[in-house]
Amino acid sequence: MNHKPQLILALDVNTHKQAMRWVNLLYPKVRIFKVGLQLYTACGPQIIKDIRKTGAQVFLDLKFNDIPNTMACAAAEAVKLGAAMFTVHTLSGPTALKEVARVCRKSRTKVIGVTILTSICPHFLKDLGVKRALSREVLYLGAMAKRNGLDGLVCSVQEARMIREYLGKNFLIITPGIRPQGYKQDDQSRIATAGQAVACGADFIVVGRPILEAPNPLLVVKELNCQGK
């Protein structure tokens, strides 16, 4: 039986006031809020602390990608801030991933790997000389992530079923690029509905603009939650 994934709201805004307005409006209907590069650069660590004060959780999506020591130190700071989850690029390599996993092992913070961004098209990988098909490249990087201690993976719905099949039920899957039926594609190349994410075994779905730009955000949240049943 398919389980219902948790909705994560991507706080793709650039001020503390805007971010907290969304948190106060939607929590606890939405319990996890994504803080990405835009908001973190604008507000710094304080935004994470203030979101957590409301009772909500934070998915820190900064996609760490550096040498092992730098990534391990950054991971330690994410744990101190109380992030529920944070992202690292799997292309940072096995040594870096293993170090990050080691730092987070005794905490409640989950380390989530990023493989191929949902804005990337298959032909771009060919241009880079990657011989594996996009889906196989995602699986290869995902398997490496799990082998080195990561807790889960960010992947599109198109790759989620394969990840679930090959990497098991205890490996978290977070799917971005989720759109209500009929919503515009924006800059995402691999999008899907919440219902499709459920069918493919996703644990979390990430939604931003379809909620942030909606005349009635609460209604969109309700509709997405219904699609996720």
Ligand code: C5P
The other form holds:
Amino acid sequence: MNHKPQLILALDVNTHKQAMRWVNLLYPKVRIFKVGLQLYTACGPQIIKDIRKTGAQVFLDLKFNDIPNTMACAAAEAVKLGAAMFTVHTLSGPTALKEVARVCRKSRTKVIGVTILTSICPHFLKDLGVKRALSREVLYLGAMAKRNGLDGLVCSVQEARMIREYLGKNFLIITPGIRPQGYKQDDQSRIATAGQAVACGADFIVVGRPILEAPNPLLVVKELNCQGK
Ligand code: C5P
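Switch over from the form predicted on its own to the form predicted together with the named molecule, please.
To see the whole picture, the full complex is given below, headed by that same chain.
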């Protein structure tokens, strides 16, 4: 039987007021809210504190990608803010990943690796001179992330099954690029439905525009929460 992945709302808005309106509307039907580049750049760390005050959890998705010392110092700040999890680019390399994992080891904060963004098409990797196929590249970076102490990976649903198979059960899988049947693709290139994410063993699904732009967001959340039951 498939387990039920937890829904994460991508709070891709640019004001504190809008963000808190979504949290107040959807918590506890949605328990984890993703603060990404747009919202964090607009509002700073206060938004994380205010979301947490409601009882909800924060997924800090700033996709750190820097030298090991800078990554480790930023990771320490994410832990201090009480983020439930945060993202780092696996392309920052094994030393940086190991340092970040070390900083977070004694906390409850999970470190999640980003491999190849779900908006990237295979031919772009080819243009860059990457010889491995996109899925192989994701697996290579994922294995490197696990070896260096990361707790899980963000990947498309298409890659989730392979990640689960090769990297085992005790590795979190977070899948964005989720689109209800018939919904527009937007800028995502590797999309799937929530049902497909369930079938591939994802632990979390990240959904933004299909909820944020819905005429009835509560209904979309209800449908997404029903997947995997
Ligand atoms: O609106 P949509 O559902 O496409 O939002 C997906 C969210 O997941 C965005 O906030 C995006 O930054 C994030 N994300 C992604 N692909 C990744 C990592 C994160 O789409 N590989």
